[in-house]
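Single chain ahead, by itself, as structure tokens, in the form predicted on its own.
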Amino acid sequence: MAEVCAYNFHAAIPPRSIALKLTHLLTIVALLAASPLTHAQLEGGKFVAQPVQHPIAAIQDTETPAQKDARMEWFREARFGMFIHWGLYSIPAGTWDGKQIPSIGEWIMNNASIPVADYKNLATQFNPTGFNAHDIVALAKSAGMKYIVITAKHHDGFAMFDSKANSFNIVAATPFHRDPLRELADEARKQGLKLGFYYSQDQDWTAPGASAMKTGRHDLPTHHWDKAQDGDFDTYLHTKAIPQIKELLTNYGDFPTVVWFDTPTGNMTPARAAEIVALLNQHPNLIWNNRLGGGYKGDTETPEQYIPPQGFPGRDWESCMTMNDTWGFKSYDTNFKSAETLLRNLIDIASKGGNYLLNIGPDSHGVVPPAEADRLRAMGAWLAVNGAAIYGTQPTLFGPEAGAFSATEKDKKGAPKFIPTWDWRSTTRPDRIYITLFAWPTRAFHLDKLPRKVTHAYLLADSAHTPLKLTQTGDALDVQLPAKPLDPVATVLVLETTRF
């Protein structure tokens, strides 16, 4: 994943060979279709758009609103997905040369300045015989998740799939000799989940010429720390990244349904990104995010480790978040959020029209840490009862219930700080309003203004749907509630409605 403090979108571009320049230019000219889009830059943990021209039109530029709605339908209904960060970094598990390395586990090669040869040697030790695709997909399903996105290749350059394009992969370079992505794809089909692939298209710390974002004292302009990393970016792009993206797009049947790019640097120019877009366009049902680079906006905003105060109106979005403080496994990171906090995050995100992509980090044996599995099962137990308030719903009709911007407090950028409140959240359907209550009212739930007429009210966890007494006076509503909530974390009040 991204280490936000490390982003640098203005890294110098290595010189390119004459032959690659000509090949690149001919490709772009042949596919040229200028269209307005954006240059993605990271500001405050989110990507912000600035107008540029696309060398090649993406599907998002040419499809009709109805076509986009059809393509995004399953994603908008899903609301909850599993992120999996798993790779060689699970072997050191946050420790290198006897020292605990600060920051997130999957960045250990960069943060500890590990030489390429030493890091690549970890592959000879990687034999995750505890990995069980059935169990991981079943865990996601039991949690109420509808899709999975796994790291096919992270910034360390190690491919977690059978790649003919580059031998630094789990099948060719390890004693495991199995393709976890294929096994997950088979299980996802059997169990009815979608499967997507994360691919680090720009950063690759073991491939000569690829990008590396600045960490510590790594030298300009490449931010490399080992001569073995030096080379030509276009050579990397055309001999490793693009061929591996082709493999991922074509070798797994109807998967991936999502491609999740990450950490574009200045090397990912519009022309280079356009070559990848040309591949993506060949898969018209594909969903991909806003982190390709080169000015392509993609389908989804990707707030990382935070929930935007008001969502992204008019845009599909997905908050990706960890359960503890790391994405890749770290043996000593036990700072886990409670199941209650994780569940409230999901409810909050759904109320703002977004998806929750919640991470697990299997260990070097391929086993999901028990603390993570336990929390997912607890979330699934709540969703088994109350899922109608999450899946396929629309955002709140209200808004102030989420909190407000402070008149005095400032955030890190000096802007008014958003102060959330945690009394309740709301989602909607055409004939229902769901009120998820965190703080239980002493007598009745009250709304000052309601844009619909309520005909019936009950608690979702009450299988009998016992009617609750309601009083609607003008635009205001009061619903009499039982003395105690039905769930200690969150109880859903259902308002069946018609429009005035």
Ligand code: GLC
Second form
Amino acid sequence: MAEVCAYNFHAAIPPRSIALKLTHLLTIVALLAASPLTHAQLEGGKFVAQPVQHPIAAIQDTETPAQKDARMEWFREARFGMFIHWGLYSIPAGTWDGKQIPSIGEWIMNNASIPVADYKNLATQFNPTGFNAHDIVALAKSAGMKYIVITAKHHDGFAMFDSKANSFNIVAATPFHRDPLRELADEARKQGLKLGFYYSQDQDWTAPGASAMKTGRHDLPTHHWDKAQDGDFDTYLHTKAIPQIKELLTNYGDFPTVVWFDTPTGNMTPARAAEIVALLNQHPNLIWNNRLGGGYKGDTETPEQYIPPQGFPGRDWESCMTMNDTWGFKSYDTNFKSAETLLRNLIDIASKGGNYLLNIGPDSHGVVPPAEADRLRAMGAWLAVNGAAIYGTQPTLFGPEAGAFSATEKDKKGAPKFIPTWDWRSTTRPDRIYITLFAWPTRAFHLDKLPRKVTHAYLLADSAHTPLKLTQTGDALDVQLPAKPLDPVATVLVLETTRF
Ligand code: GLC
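Moving from the form predicted on its own, what structure would you give for the form predicted together with this ligand?
To see the whole picture, the full complex is given below, headed by that same chain.
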């Protein structure tokens, strides 16, 4: 789909004056922003770009490339973050009225058509005294993660934070009376991680007038299953969503560093989304994703449960993924990916210039399932040795090592299917090429079309950095490797090169 980029409205303005002038410019930009942009809208589960105009310019429309680079710097360095889906849905944990409800756990209210009053009643039982912000942040840190994004409010409408705007929240409506977001913010600050908030701005199944997406037999046009959900969308937006987004943006000091929107429907019109953008614009360091709706592209592409074959050249991106088959805790979902698969995913993503936002789903006591914590620690152990090949690196200089599009097989959309290969991946720095080997070559590692001169080669996990014998003929390279890899999953070969 053709995409017309926003003009650099502020290009001629020196950076320091931008924040001051932004509010004045919003009005002017509103009048001038006549260039067609794109409209990311959820259609049949897919985000599809459609031409649209921005009623209020967002920071991405107005900042210079240098300002954007500065804003995105920590995110690009980070490569690995923790997603936390946690809410009332961790109580039923996938079972309602004695029946196991298929699909993702945090959708149980919608999937089982649970009446609003019954669902809201779960709050009276929610007392997750096992929640320990210190331990969760420490777990993320031990996994080598650099940031956390937690569900402040998911589609069920329950706020996991102290909200004066709406009383259906963890402080006011449960016996727990604590604000986990505040506790996480304090801990993240202490332990040096960033904290972001997921907020379901459009779907809210317990607030009258808000959206619900279709599952099962919920009828058009609202897809509601309970009269209590009927009402006026703008009332919802102005009395709940916008006031709560304001609370989240202002009550947690330097956090959130990320706002993670989700599932925009047709209700998230450009004009409505613009009201949210006006709030976001007041926080010039904030990063927000491409799921606000109303035509705003945000900062990040958010491939869900997959790794794009070739990344998103020219865009920042973050693959979000579950470890099993659910985001919110389900007691019986034990279909966990192995630590090896998760680690390969991270290495694959880094080689394509993206971040990995890997989910945990704490249970109704606030405890992280051991199967998830174990996997995170295994990833962290590898990163503690080999992190230099991941954090702050640039994508591969090669490409074909990731796999190829099949000449015969098609994907669900009918496009040629990408068949990944898992021999090795690569990342780069101006004076280094990292080759992360999954399959161990029998004698030498061979590379063609190497665009730089290699001066030294060694294995990253070898603390002595013992030089490996290398031969470079033209742009072809051979490196003699020891008989065995240093790590059963992934061993990093470092090529020191002339600066690029
Ligand atoms: C989806 C789901 C949601 C989940 C999200 C994570 O869009 O609606 O439950 O939070 O993906 O990316």
